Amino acid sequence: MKNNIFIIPTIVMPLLYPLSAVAEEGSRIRWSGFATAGVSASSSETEYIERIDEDGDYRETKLGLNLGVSITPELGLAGQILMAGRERDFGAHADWVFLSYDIFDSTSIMAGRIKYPNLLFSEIYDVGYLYPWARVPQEIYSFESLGPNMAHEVFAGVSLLHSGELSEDFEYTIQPYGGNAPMEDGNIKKMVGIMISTNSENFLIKGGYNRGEMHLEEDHHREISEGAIRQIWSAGFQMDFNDVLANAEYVRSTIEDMSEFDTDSWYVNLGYRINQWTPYITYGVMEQESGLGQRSITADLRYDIGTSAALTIEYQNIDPQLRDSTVGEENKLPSGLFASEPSESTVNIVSVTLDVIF
């Protein structure tokens, strides 16, 4: 069973948007889903990603259900309820819904909360089973507001959807797309943007560009002039070729007049499939000019367990970088990921993963 982004058309997209699969099936609804159910600890006492300690940590696990109503031939209804320990004490919530409609055969409307489509793994970012980590690289998808500041889980707002064929052997799809979305102290108001890849059915090329205003709630990072310009671009790579897996992605953020949060990170993930086993290596960066950031080695053996559950065992050791302290709000410098500084100078973090899809 491949497990990478190359089974996104037998599965990705019916977990994600259904409307297709509706109405080929002759059924106005479907339901699918995903779980999680993991644990991580922490060689330090100083909170990783704001939850992962040397107490453990239980929340990366989840559960979401999916919908999808063909309300018409052309036009309908999808949406997903997630609960994630992550986030809201693992309270049920609409993770993205929204209406689409059908201009054209290879061309459709979307209208609602949207995932983001920029990253390679955004719009699949918490169904494990779909990646080779027990969490996706943080250097990327982390969505602190002022550290790697590249990710967001959704937009409000519309976007077009089109795609076609390049050759026999290569298709594309452009999806351009605006509206609001939420950070973690505030919101990117007036955003626009857009993705464009291509893929055949062994490689995968992604790159993203969007652009918006910053607008941070009161008391929070008031450094950052309100509705500052924050742009991202972004570039990614995929691969399964004989058993041989990889996954690469680069992203530069920016922030208008404060050159010192402009950040980039990457990393390049390499895999080798062997029947139900699969090891994987990753080296992770992330460089900010404020001197924050960190770097990362990141073991994976995952284990698939028919065609619809693998057990990820995850080693991750860490070394963090420590904001300057002329930059940033007092008595607040984080280190990497960590709320602090940690007395380590690296950190090791081991989880356990089970991952399922329905």
Contents of the next structure:
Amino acid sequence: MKNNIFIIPTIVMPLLYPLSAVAEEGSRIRWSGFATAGVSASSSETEYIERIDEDGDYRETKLGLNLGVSITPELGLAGQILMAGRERDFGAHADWVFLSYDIFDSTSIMAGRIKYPNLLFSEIYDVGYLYPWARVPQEIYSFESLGPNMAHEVFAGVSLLHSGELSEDFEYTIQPYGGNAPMEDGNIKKMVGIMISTNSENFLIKGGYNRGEMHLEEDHHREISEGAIRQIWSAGFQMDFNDVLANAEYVRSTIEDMSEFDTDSWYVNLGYRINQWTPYITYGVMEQESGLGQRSITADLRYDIGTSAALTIEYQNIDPQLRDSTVGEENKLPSGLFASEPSESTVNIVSVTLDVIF
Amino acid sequence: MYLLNKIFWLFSFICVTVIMLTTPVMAELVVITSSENENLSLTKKEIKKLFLGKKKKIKGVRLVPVDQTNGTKDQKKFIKKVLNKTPKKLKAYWARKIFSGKGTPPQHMKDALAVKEWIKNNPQAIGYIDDSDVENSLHIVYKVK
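Having gone through the form predicted alone, I am curious about the other one (the form predicted together with its partner chain); can you provide its structure?
Up next: the whole complex, starting with the chain shown before.
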């Protein structure tokens, strides 16, 4: 329900805008969009990330509409309306919407519902066209309450964005922010964080830190005390050089006084572009002190159709590890990002996605 | 007759040579603003920053870039020689910006004529056209080599 507060200004504001102003100064309102048609099937009857099992799943499918409005040369509004199978059963909602104001040419302040910026793909989590996989590596990007919840989706708050040059070839971006972030089973309150990145034409290095107080709903399934401090450190690397593509990311998360939930996750991804075709290979790891974890090998083959569409075929092999019996509920111990222990020692998942941007 | 024939061939030769030599010059791409910015001169790097949305002001002057429709000859040349990208990489660059709310690409104009008209009426606008399309009311800030 909270999100409806945001969807109203997103849709209504541009409509209220006088059309004469648009005609005079060009398109001050821009609509863009992205869509994914996706299907996945698993070799196991045990659900993976709360949706994929042997019956097949189409919830990678989604549609996003993005809006950019220039209210004045310095003041702008940006927003995204999302209909995704992975949440709310395809219900349209404002995924994020914020106002931004340029204080200086290269510094702006943003306020509203802002996408979490720290990880390589956190801001574009749903834009399948912009990454090699059918879904971003879940060892890091899972929102599952059974897992480490390293990725936030959005937070309501404020943020500062500053960019500049380090040298002739290197640019930098710094983004400090603060606010409250909703989670699947509660909220992170008094959250503060910072993202720092540097990039050249072909390389990007990104680092981040985030901390906040965990406030979980009463019926949550975790043994975490009210107001416990959660901290997340992250580092990422990206390359696109001479048709060799690479993505690598590491994230560590800790929860105050609960060292069994200390989690380290990382993945390494390599690809090679051959005209329209790009094969990729990814190795991902998640390790929690409690014993919970998983390792996965993912092979992707992407076929680019023009400059705005791509077809991806993905094969993934996951080796989940069970949480120690000393923590968690009885009878239903999570295993990796599976709800319980699959009967197979490793699980295969095949996915096909068609991604477009427009 | 012999002399006439010789002159004909010599004339033809000169014509062909002149056409061959002038063609590349005629196809030169230039970056333009309104003639109101007559003292302004920009570097390739500054133009790149403007067209990639990394800067909105250069030397204290606010400039608003306008692009040509996808696929025009001028646009292909501009992307390659000034932005140093492929159309696909440029598209992905803007997609990342748009879908994270961190920027919007320059406005697209139908063709070089539309760019010209727009710039004539908007002193803050900056665009690119073929050298042969330049008029008095426009000011060249950079020649694409």
